[in-house]
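Heads up, the chain below is alone and in the form predicted on its own; it's given as structure tokens.
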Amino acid sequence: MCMNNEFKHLQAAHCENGVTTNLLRSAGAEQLTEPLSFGIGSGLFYVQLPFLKINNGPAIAFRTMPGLIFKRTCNALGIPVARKKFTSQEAGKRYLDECLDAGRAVGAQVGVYYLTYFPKEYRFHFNAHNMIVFGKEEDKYMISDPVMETVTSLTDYELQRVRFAKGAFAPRGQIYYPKEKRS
């Protein structure tokens, strides 16, 4: 059993300023807040990709692409950042339990198709979602999704299918986290 005690959970309006809030705040950015995180990271703009379709029509976003949010905001405060993806789904498991029994909490982008704690009408083949995952009891990770109200879990089987979902940015398993502590 690992636990990152020190790990609070605080909802947010998006998945990856709340992430990026989430995880800078345990690593002592007390201070930061979603909308600050949404604004350091650069995370609006407007794209339209013709050439890339989804449900039969061209993909567009009004945001930046996965990661890029915590990449930017750690930059522009200082924090050295580390992010890993994985060729095997062992490997992955294994560096994440090495992380999480060292006590480090961490980022993960996943896909939400088979998230099994989001509503049904909620899942659909998108592969650029953050979580924290900061623990793990037995067969349970502890998961703290930021558009979620309250911590959940998945099994190893549930969190394994949604890092190393298949199609459009998948995933690969990647996970990252602040590489240091503020003072």
The other form holds:
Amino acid sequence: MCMNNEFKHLQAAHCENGVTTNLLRSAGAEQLTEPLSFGIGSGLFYVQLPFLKINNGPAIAFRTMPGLIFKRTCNALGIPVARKKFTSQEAGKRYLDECLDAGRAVGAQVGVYYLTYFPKEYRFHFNAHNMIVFGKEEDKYMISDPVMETVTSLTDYELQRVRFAKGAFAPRGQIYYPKEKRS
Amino acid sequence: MKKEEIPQDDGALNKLTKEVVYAVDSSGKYSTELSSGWEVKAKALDVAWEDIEKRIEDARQKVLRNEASPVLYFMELRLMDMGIVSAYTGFWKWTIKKHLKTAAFNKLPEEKLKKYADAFNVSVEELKTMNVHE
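Could you output the structure for the form predicted in complex with its partner chain, given that the previous block was the form predicted on its own?
Next comes the full complex, this chain leading.
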């Protein structure tokens, strides 16, 4: 069992804001709030691509590309970012386990179609959801999903399935975290 | 919007969690509050799902009329498009297009059927008969 005991769950209106705020607070940017991350990360964006069909409709986005809010906020605050994608599922799992063993909470990009704690009505092939994985208890990974009021958990199989979901913006097991604390 | 005006309607997420929303408090400052849902949002989601249910039923009828293979039905049932099916099965898109035809589908060897079955999270038997109990 490994767990980051200082970890505090944070609920947010938008998933990447929540993950960014939470991870950077533990990296020394303690004053950070969700609106601040959203603003510093320039999260507001709009695009409509009628020729690109997603779920049988035109692709519409109201937020920037997945990962950008975290990247921009870290850049502005001078915090170096570690980000890793994986071609093999085993390597992705090994890397996550190593991070957790070192007591590090990490952000993960996932697809929501197989996200078991989401209601069926929300489960589309949407691959730009973000969550924090902050610990492991036997087969269960401890998950802090900013959409949820409290922490949840996923089994090894469930987490692998959402981390390696396929389709547009396939997350490819993507993991990210602030490399060092802000001096 | 003021805090007391935040909609507290029913929503799909309501059974599991409340959502964070931002609103103005009594002193005019923005703060967060929890909302159980918003009728407008719930309606929009309902409309989207009605559309999907219709597509699934249309696909089912097409398969029953032998105008398409069960791959079409499961594609709709699992909300997948050609790109997603291709990514999960490893087949090229044009190959899948071919397999959407009954004649080509019926000639598929077991291992290729298995790939589709795995992608759609069903057994090969369920794939062939469209009989899924969930």
